[in-house]
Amino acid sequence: MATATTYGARDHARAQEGTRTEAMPVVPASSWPEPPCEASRLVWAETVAGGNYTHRVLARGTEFRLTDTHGDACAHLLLHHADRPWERLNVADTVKVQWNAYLGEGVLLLSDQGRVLASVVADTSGRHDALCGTSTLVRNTERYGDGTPQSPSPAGRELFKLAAAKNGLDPRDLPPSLSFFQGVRVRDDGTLDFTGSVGPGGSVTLRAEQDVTVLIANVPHPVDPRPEYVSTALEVLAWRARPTRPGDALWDATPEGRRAFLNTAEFLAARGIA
């Protein structure tokens, strides 16, 4: 189809309607093939290419599942309260309050206000990291020759800047991030052991415990020892569910977690939400 004229370009563009590629958002989300729940409950369905990013505002109670479809995704995650972006994921508090440096089912993702932004409700991977953050422009330039967003080897922080800007945030709003699907463990001598991926199909499901802005950069882990920039597709699905409530096993799993949920409930009650 000729595109030398405006009419030709328009006709060519319109002819692409309905085309699907491996990496793209699917709209409406309910048209996603083989959904994990009733299709009408889906609110987000997207495949994020390696070296790319995505973002979405999710309502309290929404569950979202990340899946490493090919075995070499690494989902770097940041969370901000949707209405109060100064309240954001605090990785240090997430680790120290729960006495646990390793992410997995049952872990709460905390803000610096002692409240729960999200909880991990399922995990089939077990290869995650709360210690190293994401890659930077300087480091990627040293390793791969470039780290800018449009390069073949974009850095995670550079992609986070783009995702943040689309939500009214700037670089000052980007704290250290968590990452899923490429694991790191601490050896007895304090050095880090990169454990890599569990393989294709690993997934982690999180539940938004408040209205949150989700930022995701799918880039190689910063301590991945491979010399090549290796990053494969990440599947993101989200659906309407309900937040954790008193009496749920997760609410009372630990004293620290119960206090974080109580802090969250008090905050929401004062706003007339819970």
Given for the second form:
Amino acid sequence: MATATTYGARDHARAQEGTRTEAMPVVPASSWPEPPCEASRLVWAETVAGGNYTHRVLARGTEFRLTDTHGDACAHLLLHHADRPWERLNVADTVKVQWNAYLGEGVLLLSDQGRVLASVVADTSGRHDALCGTSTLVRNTERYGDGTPQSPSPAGRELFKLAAAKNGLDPRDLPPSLSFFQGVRVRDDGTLDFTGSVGPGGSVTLRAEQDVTVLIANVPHPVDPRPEYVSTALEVLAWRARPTRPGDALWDATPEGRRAFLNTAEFLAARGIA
Amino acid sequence: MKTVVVPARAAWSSVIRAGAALTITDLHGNQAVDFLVYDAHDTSVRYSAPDTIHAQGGIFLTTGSVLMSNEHTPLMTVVADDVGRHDTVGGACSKESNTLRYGHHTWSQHACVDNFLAEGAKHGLGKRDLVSNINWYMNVPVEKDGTLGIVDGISAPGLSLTLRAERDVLVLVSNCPQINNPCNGFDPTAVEMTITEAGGA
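With the form predicted alone in hand, show me what the form predicted in complex with the partner chain looks like.
Then the entire complex follows, led off by the chain already shown.
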């Protein structure tokens, strides 16, 4: 197609509409080919390329499912309160308050304000990590030769900086992150075992318990021992659902969790939200 | 050499110049010392628990451990340690997390995050600048099933550790006021900070 003229360039650009690639957002989300619920409830449907990032603001009660379709995704996750970003995921409180270092079904992702930002609704992977955070420019440059966002081996922190910037946040707003689909276990002497992925198809479903800004970087785990940068696609689907309520099993699953939900409910009630 | 005693429950901060050493002495034993460190010239570069953990392949700190920044650069190195291991996972107590851990009756009690906020403010740091911190002398084992918790300490009166600054750093300390767990034997006590300039001056 001739692109030497404005008309030709316009026609060439417009002819691209409808192109499908593996890694892309599907808009509207309701046109996702295999919806996990009534298609009309979908609000976000995207496949994130290996070495890439995404972000979205999700309303309280939205569920979002991350799927490691090919077995080499690693979803590094940060959560900030959508309109009070200084309230954000606190990994130390998350593991300390719940007396467990490992992530799985029923775990609450806690903010630094004694409240719940999201809960883990389902987990078919079991290979996750709350200890090692994400990768950095310095380390990726040492290991892979480059770590800048546009390189073949982007670092998680560099991608988080971009995702944060698009939500009005800067590097000071990036605390330690969680990662899903590449596991780590602690030995008795405190050293780490990297357990890697469970294989293709592992998924984890989270539920926003407040309005949250979700930042996701899909990059290799920082202790992935492979010399090459291996990062495959991550599927993200989100749909309208309802938040955890009194009477739900998760509300009363632990005394610490119950108080976290009570704190959250009080905060929302005072704001006139719920 | 400069020595300061930090009273029970108090905060403390200092710039430590590159090459200088900070010795923290657990005067009475079993006192948790909550600790954050920043690049003194660019406080957006600050201690990163996850970078420190994955750089050394483990969650306990002792002699030889390098405290890494969020940009994976060295901030300080543990050059001496009488105790053997220190915590990277538990973070700081706060009034908010205490309501979850123990109950709402703890809201009026002292907590480390308040110390960090007040002391950090003297250096232009705010809430966004607080991240997961080190707890010197605090004992947090992780069981096979992932269960973790703060248990009885393994420190004793007079034990100390020494950190060398790998660049000019700003150190923030909250001498933990926690009275609900064994991190300081349910009884906060004073600790001592000694700064030794490079060359021993």
